[in-house]
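In the block that follows, a single chain appears as structure tokens, in the form predicted alone.
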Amino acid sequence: MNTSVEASIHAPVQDMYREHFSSECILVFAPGRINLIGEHTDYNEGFVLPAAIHQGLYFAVGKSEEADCQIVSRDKGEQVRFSPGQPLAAGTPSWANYFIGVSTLLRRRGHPIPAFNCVFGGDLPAGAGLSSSAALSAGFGLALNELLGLGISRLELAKIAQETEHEFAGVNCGIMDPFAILHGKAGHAIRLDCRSLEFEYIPFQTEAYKLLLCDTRIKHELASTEYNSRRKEVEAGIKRLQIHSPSLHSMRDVNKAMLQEEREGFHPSIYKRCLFVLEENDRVDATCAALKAGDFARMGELLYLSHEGLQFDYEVSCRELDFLVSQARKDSHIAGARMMGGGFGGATINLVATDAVGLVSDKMKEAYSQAFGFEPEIFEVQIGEGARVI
């Protein structure tokens, strides 16, 4: 990100902190993340290919001279005050759960967390599949780590952010989002093994293509409940396979031949869920190979295949997402596209020829508006550095 643009975003956060609080503060940036491919594989101990982006959230955090913690959301115009270690009051904004979750989990690990003040805000759209919730928990965790000199590793901070989602937000997600946010590298995606947490930086460097996100501006009510149910369905598949192969731990230990052999014993939907996970893991490796070879046409094909799996096998897409991908298929300027994120709304990620970004954006807006009565939000994302102190 251009430094002047970055300053225009974080300066108001710092200024608001100074308006509200007298104590000194540090400033931390936590980016959003995209996932090039490897959807719903992270909680199945599979492989993913995420990357940090330039857009994100800024946190001005300092020690409080009072007994209570105070957090201000600059973008929402909301403020929360609570006592350290105490539950939030009824009616508190949902974003506050991430702050109290992180601070609570740090205390459980034996780190004394005194009262603090925080102002946060940025340019990361919520609901577009850019993992704004993980940016909240990972960014705030890094801020407390730096402010208090806790010496916690980035991997441990990612685990804390994941636990926060589980316990304080009710989303049984994998570790991909906070890991990518805390380990991002400019110009590179991260091939992450979600079992061992070993990772490799994969170059994403091309002048020929840009990454364009088309946000449906839709979030269906099914999103959170169906996300958790998909996890349970794959776990049910594993339990079925364990009848004859008790050493299996997750879908990571299964191959297509094993799955096919037991197909008759599966409910059809559970078979499809398991098949998708196996094929999506293969697509991650194939995409890494394509990027290393500079074969973006092949990468585009794999994006389309991923969407087909998400639409028909994992069944987490929706008509708005499917419409955008079908429009992409008609456009020769788009090498590939797929839905990104948990599903049932959010955005598609599109690999678009650099010289056609404006044209593609206009055509997508017009077609979507005609179909649904309002325009999608379309914006370019660039792969950037991970969370850091400014």
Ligand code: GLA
The other form holds:
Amino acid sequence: MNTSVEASIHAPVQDMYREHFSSECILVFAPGRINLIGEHTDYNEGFVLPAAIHQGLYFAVGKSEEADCQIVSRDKGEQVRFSPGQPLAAGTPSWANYFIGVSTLLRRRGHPIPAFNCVFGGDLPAGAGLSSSAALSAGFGLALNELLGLGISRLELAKIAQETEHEFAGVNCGIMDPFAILHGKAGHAIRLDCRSLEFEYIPFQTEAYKLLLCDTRIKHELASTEYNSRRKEVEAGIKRLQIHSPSLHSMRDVNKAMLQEEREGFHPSIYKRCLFVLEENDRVDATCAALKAGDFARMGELLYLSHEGLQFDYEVSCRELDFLVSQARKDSHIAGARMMGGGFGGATINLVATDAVGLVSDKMKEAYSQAFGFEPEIFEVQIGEGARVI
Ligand code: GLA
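Target state, the form predicted in complex with the named molecule; input state, the form predicted alone:
Starting with the chain above, the whole complex follows.
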């Protein structure tokens, strides 16, 4: 990011900290993430292809002289005070759970965590599927790690962020989001094997295409319950397969022929969920090959296929997302598009010809407003570096 743009965002966070607490602090940036392809595969021990972006959250963090911790959300104008180790008072804003979660999990791992203060804020839209909650927990974890010299690896910080989401937000998510936020590299996507946690940087470098996000500005209520239930459905599929193959552990141990052979014993929707995971894993590798070959037309086809699978087989899309993707299909300037993230709202990711970005975005806004009565949020994203101390 242009350093003056960056400074215009983080300087107020740091200034606010100094005004509030009259003491010194460190400053950490945690980006949001996109996912090029590989959706709902992370918790199935599969492959994903995410990347960190330029937009993100800044954290000014310092030790507190008092017994309590205080956290200020600059953007929401909210402030939370709590005693370490004590449950939160009723009515506390839900973002506070991420701070409590990370500090509790660090303590549980044996790290002494004194009382701290924090001011945070940034330019990462919440609810657009850019993983603002993982940016909160990964960024705050990195900040405490630096402030207190804890020496925790980035992989461990990603695991702590994931556990925070499980235990303190009730979503059984995979590791993709915090991993990408903590390991991002400018101009590269990360092909992550969510079983071994080995990863490879895949260059995303092209002058011809831009990544455009179209945010539906919708988040359907059922998002987190359906997310958890998809997880259970695939687990039910594994249990079914284990009857004849007791040694298999996850969808990574399954191939299409094995699934096909057992089809009779499956409930049709469980079969579709499992099939999607296998096909989506294959699409991650096909996308990596396309990127390495500079074949963006092929990458675009794979994005559309991924959306089709998410819409009809995994069934995590919604009519607003489907509308945006069907509009994209009609536009020859868009090589491919799909819903991104957990689904049931949030944004689509679109691979758009560079010289048509303005046109595409105007057309998309108009069509969406006509269909739903309000405009989507449309913005370009660039692949940036992962979380870091500023
Ligand atoms: C959410 C979760 C991720 C991942 C995606 C779907 O973003 O946090 O772990 O499962 O949904 O790919």
